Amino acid sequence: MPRDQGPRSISLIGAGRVGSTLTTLLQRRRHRILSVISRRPAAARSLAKLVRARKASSSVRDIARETDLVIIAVPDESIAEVSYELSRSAPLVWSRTAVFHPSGVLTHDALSDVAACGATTFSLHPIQTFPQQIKPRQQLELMKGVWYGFEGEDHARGLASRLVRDLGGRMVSIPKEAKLLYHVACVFASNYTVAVLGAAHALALKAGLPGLEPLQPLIETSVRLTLSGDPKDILTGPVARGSVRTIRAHVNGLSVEEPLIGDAYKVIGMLALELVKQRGGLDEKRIRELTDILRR
């Protein structure tokens, strides 16, 4: 079993935005980055120079033997493949090595090949967005106070907790069977929020507004209040009021002007109606009318 305390000797596989951010933060907290492995040699060399790693390579065979923590930060579809390659060719002492991946949707089962060799395995997902458009320095700032979703072997929990502390974050444990729903929650909170605001942006431009700026106070207030309370108590607008005529006008207008956004409007409207039903206050007749319009 790998030691839990003190600086780690880390090797990273995958020099993308997530892996680069995590290793940079850990290196700043006195953990040693021994090797950076990437299918893009230039990316491996660049990050290795930044985090003072002595090895940069495109092959897992070149991973430093002294490594006691491996981070596999590759696309989800490649994690199991990399785990297999490691189990077959990496010169590591598995009984003293921990391996984790930062995937939001996959469990530590994706690391079953290195686990079979004796490695301690877990997943540790940073609950933050990593857009390519922002600079690495800005990304590091965005990681302050971020939550990390832990899922994995019980005896890995202490190690994961100490890593999260050094990353400047907070940890929440995710049951293995709930990992998928956890990730969907993250998608709704981030990706789909952006998509919904994208729809608002498109409609605003079409209505003659200069983009989202006039809507910014509305957006920020809605998010702030929702984060501080129960969503069902914060919801306002035509669905919350049971405004059948307004909802029908929206649906009919969007079916002509913006059919795709219209489809999204109806689905999200049903989600809003569920919140209204939880809160109470609308009579059954009004709820049925709204349901008929939104399911049309």
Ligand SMILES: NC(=O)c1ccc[n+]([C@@H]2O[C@H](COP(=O)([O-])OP(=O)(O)OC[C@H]3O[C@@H](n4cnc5c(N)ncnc54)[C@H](OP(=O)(O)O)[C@@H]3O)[C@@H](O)[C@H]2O)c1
The other form holds:
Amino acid sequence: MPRDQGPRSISLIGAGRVGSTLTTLLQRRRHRILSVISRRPAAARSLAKLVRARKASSSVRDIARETDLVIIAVPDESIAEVSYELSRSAPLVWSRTAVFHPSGVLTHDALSDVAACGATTFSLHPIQTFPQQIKPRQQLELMKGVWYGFEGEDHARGLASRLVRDLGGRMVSIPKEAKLLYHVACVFASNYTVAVLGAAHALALKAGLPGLEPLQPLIETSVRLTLSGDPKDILTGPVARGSVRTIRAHVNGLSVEEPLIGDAYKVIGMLALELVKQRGGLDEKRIRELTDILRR
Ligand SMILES: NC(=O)c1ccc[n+]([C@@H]2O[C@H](COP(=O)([O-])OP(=O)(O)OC[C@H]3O[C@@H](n4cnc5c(N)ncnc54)[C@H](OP(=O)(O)O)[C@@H]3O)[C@@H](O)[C@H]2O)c1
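Next up, the form predicted in complex with the ligand, please; the one we just looked at was the form predicted on its own.
Below, the chain from earlier opens the complete complex, with every other chain and molecule after it.
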């Protein structure tokens, strides 16, 4: 079993956005980064230089033997394959080695090949976005106070929580069977919020606005109040008021002008109607009328 306390001897596989950020933060908290492995040797070399790792390579065979923590930060589709390669060819002492991946959707089952060798395995997902456009320094700033979703072997929890503390974050445990829903929650909170704002942006431009700026106070207030309260209490607008005429006009107008946004309007309108039902206050007849328009 790996040690929980003290600095770790870390090797990273996957010198991409998440791997670079995590290793940079851990190196600043006195953990030693021993090796950086990535498909492109130049990417491995440049991160290795930054985090003062002795080894940079494109092969897991070159991973430093003294490693006691491996981070596999490659695309989700390749995690199990990398775990298999590690189990076959890495010169590690498995009984003292922990391995985690930062995927939001996969569980520690993706690491079953290294677990079979005796490694302690878990997943530790930073609940933050890592867009390509953001500079590494800005990304490090964005990691302050971030939550990390932990899922994995029970005896890995202590180690994960120390890592999260060193990363300047907070940890929440996710039951293995709930990881899918957990990840969908993250997708709604981040990617779909951006997609919905993208629709608002397109419509605003079409309506002659300069972009999202005039909507900024509306966006920020809605998000702030929703975060500090219960979504069903915060919802306003035509669905909350049961304005059948307005909703019909929106749906009819969008079906001509912006059919894709029109489809999204109806589905998201149904989600808004669920909140209204939970809150109560709209009569059954009105709810039926709204449902008919939004389901059409
Ligand atoms: N992006 C996000 O917002 C986000 C948020 C939370 C969690 N995550 C998770 O973090 C993990 C990494 O995502 P990312 O966004 O950092 O991806 P990324 O920027 O695309 O980086 C992935 C890195 O893995 C390397 N790689 C790919 N296949 C490899 C292999 N077989 N062996 C060694 N290296 C390999 C790539 O190397 P080369 O460039 O050298 O080819 C690349 O540097 C994923 O599990 C993802 O789900 C991502």
